[in-house]
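Read the single chain below, which is given as structure tokens and is the form predicted alone.
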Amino acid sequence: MTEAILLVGGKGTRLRPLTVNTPKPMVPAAGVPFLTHQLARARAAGVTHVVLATSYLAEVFEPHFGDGSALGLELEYVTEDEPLGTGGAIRNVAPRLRSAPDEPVLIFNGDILTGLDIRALVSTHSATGADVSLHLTRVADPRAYGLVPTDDTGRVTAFLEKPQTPEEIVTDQINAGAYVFRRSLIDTIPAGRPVSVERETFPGLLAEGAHLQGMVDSTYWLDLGTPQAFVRGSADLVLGRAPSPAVPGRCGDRLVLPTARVAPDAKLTGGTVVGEGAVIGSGARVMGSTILSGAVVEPGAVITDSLVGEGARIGARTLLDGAVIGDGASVGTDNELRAGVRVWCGAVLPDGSVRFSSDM
């Protein structure tokens, strides 16, 4: 096992305003771009060559990661001229792969935080002689996901759309966004057009009699597609609930990066991250939240399960609960923002002007 494809081309629409200036995989989680955690876990599993399939804000990736040597990897970058979907992106990077036709190629979605045993997935693929192997996870409520039932041997029997009625919930297994492909199968994906691996490639292979193997691994798994999930994932990395060798410090209740300044009487709990150059004022309380680089939290502010963007300012005694504050935004004193409020990049909210408002 030597190479992998990382699908990092999505626009991250559900994560706005975090992704207005930054592609989703580059938004910081536990102090480093989220993609760093995925690359570090791949390297720990024995991967040495990774091709990044980029599209949206593609120019951001290479200046940060370079050739990958700092992570012990060899990185290559392939940018789509137009969005090609998951299957199209996989096919588009095929010329950069080095594996022989029957060798395995790992593929990861760029927005999944998981404790998957990568080596076990590859071992399952090899032992069963599968054409494609899929990481499956079990969820308590599968109604928001496509379902992937398997037989007693773990062989995939169908790919089902999101269930609309209780009778349609035939399994709690869902596609968890990590795959092993037999290298030769990647070349069978149509080139030069959008292809969904979930809706077209996998069902098509199944209809043709290909062997698709599922491996259920129900360790930590989280889709970071929403701001609330992203904040939770970052906190879980800091707390050690989600495994990653790339967390820049010891796991614990808080992670304060070296140039941040935190007042002695400020309280940081629940996996809170304070980025480089950020300032936390006297008496502030920050719980389970991410404060990105250069942000300022003024005295007495209370921030819970929220994300404060780069260079943003949160006024004294302001309360945030489940809010997302875009880069460079300013929230004045004595405001109260709850329940999924998003403040757009650069917005200015005057003192005492907001209480339980919608997106701004």
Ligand code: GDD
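Can you switch from the form predicted alone and show the form predicted in complex with the ligand instead?
Only one chain is given; partner chains and other molecules are left out.
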């Protein structure tokens, strides 16, 4: 097993404003672009050749990762002229694959943080002789995902992407976004037009009688597609709950990158990350949050489960809880921002301009 395709071309719409200037896989989690964790985990599982299928903001990947040698990988980049969807993206990189027709090729969604045993997925694939093997996980509310019922041998019986009606919710097993494809199947996906692997390829293969095998693995799993999930995932990497060889430092309550300045009486807990050159003022408390590089948190601010973008400023005594502050935004002193509020990149909120009231 040597090669993998990473799907990193999505627009990351639900992560805006974090993804206005940065594609989702390049937003820092635990101090490094999120994609670094996936690449390092693939490398640790024995993958040596990775093709990145890029589309949205494609130009930022290569300057950062180059030929991949820093991670012990051989990295290639393929950019779609128009977004081709998940299946189209997989087909589009086929000319770069080196595997023989019957050999396995790994494919990963580019926004998943997981402790999946990648080698076990590949062994299951060879042991069962499947055409495609899928990592499945169980979630309480499967509606936002691809539902994948299986029979008692783990063979996939249907694939229902984002079910619209209650009758379609037939299982709590979902597609966890990691596949092994027999290489020859990749070549059968139609080329040159958008294809959804979830809505077209998987249902089509099942209708033709292909063998799709599910492997339920209940290890750590999170889709980092929303700001709340992204902040949670970054904190879990720092805390060591989500495994990655690429966390730059020891796991613990906090990760403070070199050149960040933290006042001695500031409190950083719950997997908080403070990026390079960021400043945390006296008496500030930051819990389970990500403060990106160059941001400034003024004295007495209290930040919980929030993300503060590059170069943003959080005024003294301001309270953030579940908030996302875009790059370069400035939130004045004595504000209170809660519950999924998003401040756009570069926006300016005057001192004391936003309060939260629960007694309306």
